[in-house]
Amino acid sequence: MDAPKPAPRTLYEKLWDAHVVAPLDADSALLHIDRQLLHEVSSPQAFAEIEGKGLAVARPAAHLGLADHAVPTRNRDRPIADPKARAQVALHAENCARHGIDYLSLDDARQGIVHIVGPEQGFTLPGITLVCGDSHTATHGAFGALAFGIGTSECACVLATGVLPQRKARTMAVELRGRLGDGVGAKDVILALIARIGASGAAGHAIEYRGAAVAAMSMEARMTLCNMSIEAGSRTGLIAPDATTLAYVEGRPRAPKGADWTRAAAYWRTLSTDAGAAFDRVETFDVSRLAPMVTWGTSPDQGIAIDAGIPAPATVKDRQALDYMGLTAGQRLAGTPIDAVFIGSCTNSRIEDLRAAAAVVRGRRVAAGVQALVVPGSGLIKRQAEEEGLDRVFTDAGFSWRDAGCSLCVAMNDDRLASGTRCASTSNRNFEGRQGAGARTHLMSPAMAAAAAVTGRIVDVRTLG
């Protein structure tokens, strides 16, 4: 008698099943964790916890340490001026060294934001489980990795044991159909999706992005898409590995080589949702008529197309957001003056993002009175941009060209805005005070931020020609 045919599974279910060490109950299991990224903000307590219990790091090679949140983005040849940040970065380096964990120091050309460097170095691979004490770890799901942000105690658990108890998520497919128009990119897609389903719209679900629009995206665009899954409430964003994925990964420093590559690539090609597999929820989204998106409020789901008006407040949260942002219902964001522009963050600081922004800036000048920063996501991206002459495009226009770091995405460093400053930002969160106490953040794509810089106001990049 033939063996029963296995039930079709989604990509998430395949990744989950491949990493279960032991079931805990009907909804939870102990998962094997392949790799962990460690940064200076969320890991010190984890190291202290395992050392306090007399434990060692189980697999030092499974971890990679970096400093990104607290680091300055200029004067890197000098000691960090902020004593708290200096101590934080130094402690992280000491913790990694003491436990035999590879650490990329600030003077290492590969240093940068964890979610940029992981893929860049081939530390991020399809089919693995990858965690980090940072909610934007969803970024790595763009490679078909089961990647999610964790808390400090969980960081300690992974350090000491290499496993983690987890509750299995429900599955959600986001079908992106159609073809993106000129001036519209992955940032606009994810902002539009979040605006549609809400900041908690995907809570408890693992999102798999699918469809023709996803297949046409570069790896940089896919990372932008998955990066902001958490802003819709999902800890995990996934895209099945394909030829685009493998072309990006092959040859990366930590990617498999030779026969190991052949075996790994063959396995990675099996990591797609089976025909007939059922998702708990499906959202279908035609992106062909999508316009550039801009947020008007203090939550990433408070966004509108650049040619739309701000909706009437439906909740107390909406009214408070309008008050904080100094805006009114019905107002169109196009034409709103801005004071600052930030092009950077783990969402939009890759070479493709810098090229898109430079294409808008080339031959133009930053508007009078506007403070404009470009912060590459890693030292390697900075070097590549300089080889392509992008740095000169930005500096000739009046931008400040910085070293890699989280910078104005999180304002835990010396890049922060004054109260009342209105900023066009390519980052991922527009919470009150995110870029500095009282600062007002409008999320948008790199091309839109560049257009805001050269006009001094929020503007539809498609109108600049």
The other form holds:
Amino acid sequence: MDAPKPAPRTLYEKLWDAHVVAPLDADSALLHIDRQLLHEVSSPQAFAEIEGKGLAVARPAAHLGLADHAVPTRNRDRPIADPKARAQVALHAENCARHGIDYLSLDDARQGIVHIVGPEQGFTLPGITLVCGDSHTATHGAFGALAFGIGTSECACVLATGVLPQRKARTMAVELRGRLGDGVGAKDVILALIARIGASGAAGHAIEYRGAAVAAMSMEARMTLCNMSIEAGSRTGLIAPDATTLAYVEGRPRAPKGADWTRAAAYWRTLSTDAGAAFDRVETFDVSRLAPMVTWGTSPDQGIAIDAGIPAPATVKDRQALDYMGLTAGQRLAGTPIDAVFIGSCTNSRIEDLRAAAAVVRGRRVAAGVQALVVPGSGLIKRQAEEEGLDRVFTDAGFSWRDAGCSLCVAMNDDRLASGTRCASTSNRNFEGRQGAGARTHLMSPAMAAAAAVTGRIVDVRTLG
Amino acid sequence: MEPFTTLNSVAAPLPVADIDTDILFPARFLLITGKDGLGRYAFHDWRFDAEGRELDFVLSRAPWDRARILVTGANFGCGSSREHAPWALHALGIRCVIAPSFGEIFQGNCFKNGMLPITLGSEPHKRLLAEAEAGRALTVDLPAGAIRLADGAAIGFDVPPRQRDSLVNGWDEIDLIRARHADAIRAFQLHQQAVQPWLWTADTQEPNHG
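What about the form predicted together with the partner chain, after the form predicted on its own?
Following is the full complex, with the preceding chain placed first.
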């Protein structure tokens, strides 16, 4: 008699099953955590907690430490000017050293934003579980890794035990059909999806992005897509590994080599949703007529196509957002003057993002009175951009060209906007006060932010020619 | 962890949806590396103006300045993973948040800190909001899974059994895992080393301190 055929499973279910150490109750289990990224903001109290218990880090090689949130993007050859930031970064380096954890210091060329460096170094691999005390850990799902953001108590749990109790998510397929038009990219897709389903639209679900538009995307674009899954309420965004994934991973410093590579690659190719596997929810989205997207409010789901008007407020949240942003319903965003431009963040600071922005900027000047900043996601991206001459394109136009870090995405360092300042930003959050108390953030793609920089207003990049 | 069984308090009404972690704990205060004294940063930019003067905010007004319960809008605590958000609310005295839904990471962070996030449907949520606005006290009874109103009525709520047991008993998760699952973890890791050896190659190398 033949063995019963295993039931078809989604990618999420395969990753989940492969990491269950012990079931806990009907819908949760203890999951093995293969990798953890540690940054200076969410981990100090975690190290303090395990040290308070007299515990060692269970498996130092499973972790990688970096400072990114609080680090300055200028004068990196000097001590950090802000004493609190200096102490926080120093404490992180000490914690990592004391526990035998790899740490990339600020003067290491590989330093950068955790979600940029993990993939670059091959620390992020398909098929693994990866966590970090940062909600944008969903980024790494672009590799077919089960990756999600956690709190500091959970960071401590992973340090001490190598496992985490987790509740199994429901599954949600986002089918992206069609082909993106010129001047439209992954950032526009994710902003449009969030606008459609809402800031809590995918809560409780692990999203898997699928379809022709995903297959056609580069790894950089896929990371942008997965990065903002949390802005739709989902802790996890996934894309099945394919030839594009393997080509990106192969040869990375920490990627498997030789026979290990062959074996790993064979396993990774099995990591896709089986035919016939059922998702709890399916959203289908034809991207072929998508226009560049811009947010008008203080929540990432308050976004519209650049050629649309701001909708009439339907809720308290909408009215508060319009008030905070200094905008009115019915108004078109195109033509709105801006004061600042930020190109960077774990969403949009990869080499492709910088190339897309530079292509718009080339031969133009930043508009008078606009403060414009480019912050590459890592030292390696910075170096590559410089080899390609992109830094000159930006600096010739009047942009400030900086060292790697989170910078104006979270405004924890000295890159901070004054109250009332309006910013065209490639980052992931337009929350009140996110880029400085009272600052106003419009989320958009790198090409759109570049267009805003050179015209001094929010503008459809496709009209620039 | 501090156990949570029953809690009696007035409840502060804050019926706004999508209150994010940057409102709960603005990023510029995240340079702090400890957990003490975080209460003043909770809702900072809604409580204080740029000069540090107190604004008119529900948690600053009697009787809600003593509230240990918050009744708020949907998707409360969305955004960042920062555990500083529940730490700061806790420092302000809040032990229980009642909302139609929560940001998932925030919700998990509450449970880890002896705080109870209660998810309620639209009708019971509206009723509690009215109680909160009237300044009447609520009693949250976690073992019974019920919120008792001043007039004696009760509203039931569900909390996943694992989280409920941890809260009621004040269990420490790390201690619990080490006590109950050490063998299972070891067995899992031996198996993974055999079938996915590439995930273990760095374990024998010296750390790299770039």
